[in-house]
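Only one chain is given next, in structure tokens, and it is the form predicted on its own.
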Amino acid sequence: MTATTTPEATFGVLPRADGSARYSHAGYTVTGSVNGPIEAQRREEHAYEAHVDVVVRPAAGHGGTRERHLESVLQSSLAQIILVKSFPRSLIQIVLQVENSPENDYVNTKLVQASLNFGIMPALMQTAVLALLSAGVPMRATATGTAVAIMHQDGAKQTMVDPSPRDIEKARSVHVLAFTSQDELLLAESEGDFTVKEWDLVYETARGICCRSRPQAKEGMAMLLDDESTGGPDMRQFLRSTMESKVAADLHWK
């Protein structure tokens, strides 16, 4: 399939859920649904806060170790931005269904089933945040994420934003970082060999994509050149413009 160069999002794709969204970027398409706050079962009940349950379903087959790991990472991150203490003894369920993913001719999926899929983590995080916003779940902040790989080519080091599965296999190290709308680091997962200097470079690259502040709106070629200067799309502006379009559509009298 052809990877989308710019993020795309659609709200309300699942009418029976409290909130839902479909997100596409870098060859990944994920549909997410949110239900809650709802009554929690006794084994999932917390006396002073809501329990956040994240379910990741692969594009084909049943979920395995890799999906359980993704669920754990996402659950701990999303619980930090959701106002869980406002809903004691309740449950907020987030289901993320992977619909499409880029193909990789070099990877045998059976052999890497237990590894963490770094490429899809930003798409899962963004879909979950969009679905939470669609459901109207109170949050202290929104979040945006991106993946960055350190590549060594011809003796030179370079960073690659939103690497493909094939690039991830060739990369020296791969990193996934997420930041809140208050410029706080929310998630940092890394794999491979890297130095402190390389980590600082990855951090600044990811922060430039997730926390970029745009003083004035740009259109057409100006927006394209601005995205290329930092090596990736402006995720904060994407999230803001997507929500502005949704609110405008909801408030439009037909």
Given for the second form:
Amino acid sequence: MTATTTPEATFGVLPRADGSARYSHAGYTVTGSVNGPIEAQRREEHAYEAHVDVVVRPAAGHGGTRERHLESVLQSSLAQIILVKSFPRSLIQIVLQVENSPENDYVNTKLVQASLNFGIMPALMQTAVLALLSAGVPMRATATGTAVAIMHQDGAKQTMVDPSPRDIEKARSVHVLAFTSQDELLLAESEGDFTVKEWDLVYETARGICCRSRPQAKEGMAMLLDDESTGGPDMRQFLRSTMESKVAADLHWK
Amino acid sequence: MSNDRPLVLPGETIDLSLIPSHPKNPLRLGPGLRHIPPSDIVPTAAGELITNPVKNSMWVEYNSNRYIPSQNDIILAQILRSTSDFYLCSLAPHTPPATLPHLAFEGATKKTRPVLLPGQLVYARVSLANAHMDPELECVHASTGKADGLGPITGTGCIFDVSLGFARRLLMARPAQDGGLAVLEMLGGEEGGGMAFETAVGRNGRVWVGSASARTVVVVGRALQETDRGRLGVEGQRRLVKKLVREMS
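Switch from the form predicted on its own, shown above, to the form predicted in complex with its partner chain and output its structure.
Once more the chain from above appears, this time first in line as the rest of the complex follows.
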């Protein structure tokens, strides 16, 4: 399976949902739908804020402990960027259906102890954000995410952006980071053995991918940063250009 | 995308030069923007930032499907049931019901109040929209006591769902000039063979089409929905109207 290097997204793939998006990057394809704010069931109702409900459906079979864990991680991150306080007693439902993953890693999962599936987390995160934007759910900020692995090859350390499942198996440690559009760290999950120094390196790499400044606003320091090749796609520019084409299509009559 | 209507994403900072300033009028913020005291104005939705220096207002123009009630919106509501003092109405699927007091109709008193059955449609204004309370509707102007076209919808017709941006375009004072929307004029004009119908457009993405002939209702409703989903321009609308009229006759 060939992994795509540039992320791709389409909007409005599910016409009945309030908002939907299909996102594919690094071999993963995820379709997400967002409905809300809608009436929450009694047990999910919060008196002062909206309940964000994330459902992750794997490419094959039923979701298990792994999916529940992914959901809880995504739920706490997304509740930070959605303006939940504006919609008390309501529900914002996000369903993420994995359509394609680079390797059929749902084989033999029953035998393995539940652990995070790091490769897919940035794709799920990005799909959720795009679907939320498509639904017009009021948000505090947008978010971009990426996965970084640290490999040890011939005694030298190497960071690897968007690792494949095979790379994750070989990697010493794997990290998933997401940043809001205000350059704040939104999500940081790590697995494996690593030092604080290594984590700092991962942080800088992920920050370079997620928080690259906009081309028209580049001056001085930003220019210098731009010169170093961080590798990997510029996620913020991707988000902006996809939204630009979506808004232009929606407002074609202007 | 032109420079005076820039794209904004949630949480982005708005260039100060874009914010209109007027010596007397207060700044009015429309949908898609929020004010964080003391002086930050931050977008909450992705869309084009529109500013009006004359009215000293600004808002984010975007399209969506889920209606969030806001005060003074004109909406089409469906009666769900009646309680002792008010009707419970639905504005959008899966949302908490809105309340419509029995006395919020033109000329209604405790003795003479309109009797509405579940399923009936009312054209109403949102009189109260608050995050912590269910929305409240009225079919009468609170100060003048006149209905101004609001009230229960009578006559044979059918309701059609469209996107919120499309409903807003239909509600414009001059949809053909400002919204690029001439489909209704065409259906009633020579392209549509002079069909006779009436419409009521709700800001909540619902359009009621009424006519004595069921054929006309279906043609008009389909024309509206296909214009919305196909994002048709004026020329596309003309072709669509001609095609529908040919198919249905």
